[in-house]
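Below sits a lone chain in structure tokens, taken as the form predicted on its own.
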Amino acid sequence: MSATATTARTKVDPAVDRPAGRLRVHAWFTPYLFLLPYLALLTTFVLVPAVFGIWVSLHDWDFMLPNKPFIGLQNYVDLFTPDSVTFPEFWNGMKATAIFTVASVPFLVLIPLGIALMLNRVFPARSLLRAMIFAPFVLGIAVVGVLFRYLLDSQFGLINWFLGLFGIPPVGWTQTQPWAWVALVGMTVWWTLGFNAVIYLAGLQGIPRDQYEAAAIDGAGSFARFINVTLPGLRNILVFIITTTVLASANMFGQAYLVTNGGPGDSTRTAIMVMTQEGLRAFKMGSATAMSYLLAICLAVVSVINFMVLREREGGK
């Protein structure tokens, strides 16, 4: 009788009855048929602008001409040529977009880990208090430059008059240096922090607990098992978290165009800036495009030597 069940069943279930081939419902090219979206996109907007870009780079292009004469690699030996127009403007730019990251990139390394360590704590309103951290990073940053455009200036400014509290007198916050540096690096640590504090608290989320609790066995004190369990759980992190601010830094466009307009003089005048104006108001977007391809080398140097030196070495160290 359970034999003859056995067999009955056998043969109507469709999934024994099924040759095995029957089950493969995709052929050789299915997940490049996933793939072909993201490629179609990576192509369009990545691939062949970069490219487009290489051949603008070797002319002197100028939109509103017919004729875009060939002239090989001028545009690159101009930017290594003292006499030339685009030396000086270039190189100052690198020189403000070089100032920017080294100040901001501390801080937006290492804030963001101590907000994370704290909110990584069980205590009450913690989950209010992290979307008050993360939320200035929503807004955008014509949003966030008219507001601190208003908080930051010299006559009816809200932090000139805080500061007046206290008989501090007036500061040229956009007007005089170092201020305007200082004004920058605070209001873009402001605005940006809440995103590496969230990516800093995924990381510490994933350390398993044994590790720490091992390292309390053994006598580790906090700030030992800082530096023996949360920092090894978060090297990673600390990679890509370090890779990307620095590229988003050396990026800056929109606070020092918003805020200081590239004052006071040039000294706040990003790379960026620099490009823009001599693409889109002198129309020389040859010399522009080779000004982007030169600091993207740069960037890519920068990430190289970032990735060198922390990667996790054979045997852990």
The other form holds:
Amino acid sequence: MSATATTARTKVDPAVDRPAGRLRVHAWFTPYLFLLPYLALLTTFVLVPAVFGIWVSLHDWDFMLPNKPFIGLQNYVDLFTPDSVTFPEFWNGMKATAIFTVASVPFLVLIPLGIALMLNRVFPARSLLRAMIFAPFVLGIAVVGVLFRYLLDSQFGLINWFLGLFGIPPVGWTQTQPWAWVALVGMTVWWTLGFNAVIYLAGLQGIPRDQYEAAAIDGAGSFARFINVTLPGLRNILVFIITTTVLASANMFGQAYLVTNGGPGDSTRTAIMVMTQEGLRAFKMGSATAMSYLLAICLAVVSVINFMVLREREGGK
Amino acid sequence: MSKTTRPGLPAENLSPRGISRRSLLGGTAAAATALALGACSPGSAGTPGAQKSVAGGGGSEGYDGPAVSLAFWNGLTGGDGPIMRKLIDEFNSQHDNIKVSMTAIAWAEYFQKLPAAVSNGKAPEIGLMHADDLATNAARQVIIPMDDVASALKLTENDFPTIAWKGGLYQGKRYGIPLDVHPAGLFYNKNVLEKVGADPEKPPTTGDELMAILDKCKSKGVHGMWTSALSVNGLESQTLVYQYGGKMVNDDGMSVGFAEQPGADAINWWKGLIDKGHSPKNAAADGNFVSFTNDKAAFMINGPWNTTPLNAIKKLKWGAAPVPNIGGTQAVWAGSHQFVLPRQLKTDENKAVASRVFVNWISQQSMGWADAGMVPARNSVREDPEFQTKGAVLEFAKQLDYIHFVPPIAGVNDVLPEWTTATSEAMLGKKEVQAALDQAKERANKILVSNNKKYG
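Provide the structure of the form predicted in complex with its partner chain, given the form predicted on its own shown above.
Whole complex next, starting from this chain.
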């Protein structure tokens, strides 16, 4: 940047050379102009709906009804009142969401890391394997959902057939707990691990080779190299992956909707499914938005804790 | 969810369901956005019900204005879709100046998209709805009264089964013109019946007869009738609630009836199939359909929209019959497709007339619709000798005298998720039947009371 740009600048007299001179002239608002398209989209599709959503959550809101009574914080109060209509469903949904997040995030953080470490080595057909690992992520949830409904079918599914070869009786993958969670977590890991693996791979390739060489010279074995070189080198990547994975898991909807339909009972009915029913089926947008704000606050808190925990470790080093 | 057992979105078929859900996921987001934006549009503050009387005699005098194209939305994404398209092609070929184009959107998504479209002034001219969704959409001013159509076309209660005709009413106004009635039916697999030594031409008519054949199946190692905790909440269990003398929702719309003894009896009967070995444990949601079509089960109680998919399986030998009287009262769950007119922000007189011409025409031509397994609502169509050639649908039609709908109350379907959860937990033995129902009842009644407050 610097060397060529500076020479170019000194060579050209701004007063004489018009095209170059024009390029350099800019007003205070020029950077804002560049940001404008982004800001416009952000404002239209994120900020305005978000603020509008707060307004909606203070009403008994049905966008088709002329009468949308203002009820203050009642929607929020209801979510903390055990005998209200929304309380049991919402917290059941939050519980299901928490279970799924806690169960899936460790796998989605660790398995892709292992895969990335393997794929980072040099071996034949490496690119093919990389592509294969990433491939499922390209599929839409509808495709994955149908696929796993076939695979998980208790009587006709491939998975139970395979288990049957070892004399294992059919498992009710979508009808019984904890197997429904096992199935949902398993399919999610298969479906999305490619994304995290690719991010890890990019991170691994950013770690300078000479650090490994230096460690090796100091007598570090492969495990010590992993602990002392690889992990520190991946710290930022880890923060990113843990945060995005937690958020993605907490927003789980399609898997439970398509494969277990919230069952057995309502054990896999996630918070987003509850909101969908409340806002888009029963048209109670007010309480549905209140729910979504509560979920958003919970996720914000979890994300902040995430950052703090991971930063603390960095300071301790 | 309740809607998954609806025609057009058969939970019983793997692929149609999956594919339609795909579009649903995208649609949810779209609808949510439209909803946020639409809330500011004048649509929400428009003057619904202020419907001018439409020239052209409500569609009875035909349409001779300039060429118009009409959008017709429905949720016929299953085997019934192509048959509706065929009827529309026929209509288009007979009317030079009207072109109807059909868009099929999975029902669950349809009921989200339509209100958004209405509030943005992008509503289709014609829609299709289930009778049990009419009240909700009428109360939410998604659709407009069409008494003028009924009176101009001289349609009266005498033209339809009473319950289907009344199913189009909400608070004394007509919002729907019935196209069909689709009651649950008993499907029987002739190959399996023959194999276990039962008469393949004599389907059971009572619970005892049914059980006798199921015992025969069991003695031959066949699970005769599969049921699943994931899907029994639909027409199967609801039919039995009616048969045991109960109601899903009480007529005043302030409380549910499903938690009383008939509801418990209904679940216990289905649970009994598993306990007695007539159904495998933990069958998948579509286990009844998959086992039936693979000659692994003798019976399923299911909707007439399965007619087309079953006919498509060449090796299958099947028949349909009225649902046996299991609970002691002749009764059966039924739905009804009804034509509706979505509210337009800008009235186009020509389109208004043309869409009424279409509704009238297709209501008279609903003989073709019987090919989808649906019982035509028009009495004249069913009385036509040609109807006797339509096969399975004749069996469904035999039940018209004792079909049951939920009462026409806005938001009535909001209680179905509670019923779904309760049946699922009870069937799986996670909770005692009555305890599961009592809990569902408590929540459902609160929902009904809050709906009553909301819709007034």
